[in-house]
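Just one chain follows, in the form predicted on its own, and it is written as structure tokens.
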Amino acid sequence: MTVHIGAKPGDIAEVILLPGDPYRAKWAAETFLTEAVCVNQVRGMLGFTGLWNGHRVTIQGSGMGMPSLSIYANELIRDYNAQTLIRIGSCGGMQDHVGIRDVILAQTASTISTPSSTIFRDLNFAPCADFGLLVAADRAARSLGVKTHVGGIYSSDTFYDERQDLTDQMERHGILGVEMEAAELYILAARYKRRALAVLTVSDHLKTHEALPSEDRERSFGDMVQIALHAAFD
């Protein structure tokens, strides 16, 4: 048990599936999973652990934004000796070629801070995902249909961002999409020694305006759950 999470010794796997909003992890855990038992429940960040195809995977609920995440992220690979941690969740698209329901792979994860910023002074640290994953986890789109992308993201701390400036460059230098969790969970993976990926579901886009209805939600996202467990143990 730690400060955020209640699970006991034991409950929580080696391989994690983290969606920001917790009643995204009781769904995939409820569609996915068997055998799935809710494990945390501290402050309403729902945690599941069952099994998929004989493995046990642990889905917990991250937050919104990269101090959450990294509160969690930290406490599972400290605490509760998580190996992979695979970020699902939606982003925004940014390039024309990017289109709705699309799923992102997401390669490197730019940001202008993260709370692991003050540890690189004034390194320009680059968070990047496992090969081993993102290899893993293409192969399983392909395999299942699913149109994806590879390359960068951008992970901001800001929602109702207004750096039109930035966004122009960003978009300008080829970044897929933007979403506020992977680079963050990308640098504890590189300074703990872990497997870190974040396969990301477009929901919305920031040059065409689409969004993604609420009532396909659930069927695209399903996609980037199932791609992201193929991954995990291919």
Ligand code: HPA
Second form
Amino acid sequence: MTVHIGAKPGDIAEVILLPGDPYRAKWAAETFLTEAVCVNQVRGMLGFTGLWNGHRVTIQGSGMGMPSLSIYANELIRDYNAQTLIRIGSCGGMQDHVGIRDVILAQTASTISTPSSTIFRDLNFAPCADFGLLVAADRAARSLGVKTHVGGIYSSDTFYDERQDLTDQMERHGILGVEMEAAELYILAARYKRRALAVLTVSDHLKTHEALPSEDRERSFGDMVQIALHAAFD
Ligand code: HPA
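Switching conditions: you have the form predicted on its own, so give me the form predicted together with the named molecule.
Whole complex next, starting from this chain.
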């Protein structure tokens, strides 16, 4: 047990999928895993461990934003020996060629600040995905027929952003989408020599203001879970 995770030692697998929403962790475990058992209920941040194609997997909610994700990722890595951590979540599209429902594989995650910023001080560290996971996820997305983009994303501290000038500069520099967790996950994976990737479904669009209808969310979320599982065990 840790401060925020009630699982016993050994209850958590080495491969972990991290959706922000704990109810999505429950849905994904019930839909894609066999023999899934709930291993964490502390603060309602549900976690489940089960089997996918015979491989042990844990699906643990991370909460929203980097401070929350940082707590779960730190404890999963340092106390439960997590080796592969794949964020599965939603993002806002930022380029014309990126559509609603498309999947973004975040090769890099630019950011203004993360919980790790105090360590880096004036160093502009470049958080990036594990190359092997990235390539495997790209291969899985192609074989599943999911429209996928690979490139840079932005990890923000705000959902209701007031910096249109910053959004404009990111769009100008090819950033594909915005979410709120990946950069800290990549930084922790680098620090502890683990593998990390963020697989993101575009749920809304900053330029077109389109949003994924609620009836489509489950299907799109399922594509992302499958891409992440295939990549983890490629
Ligand atoms: N901004 C930040 N995070 C997000 C968004 C967004 O537009 N959409 C989904 N996650």
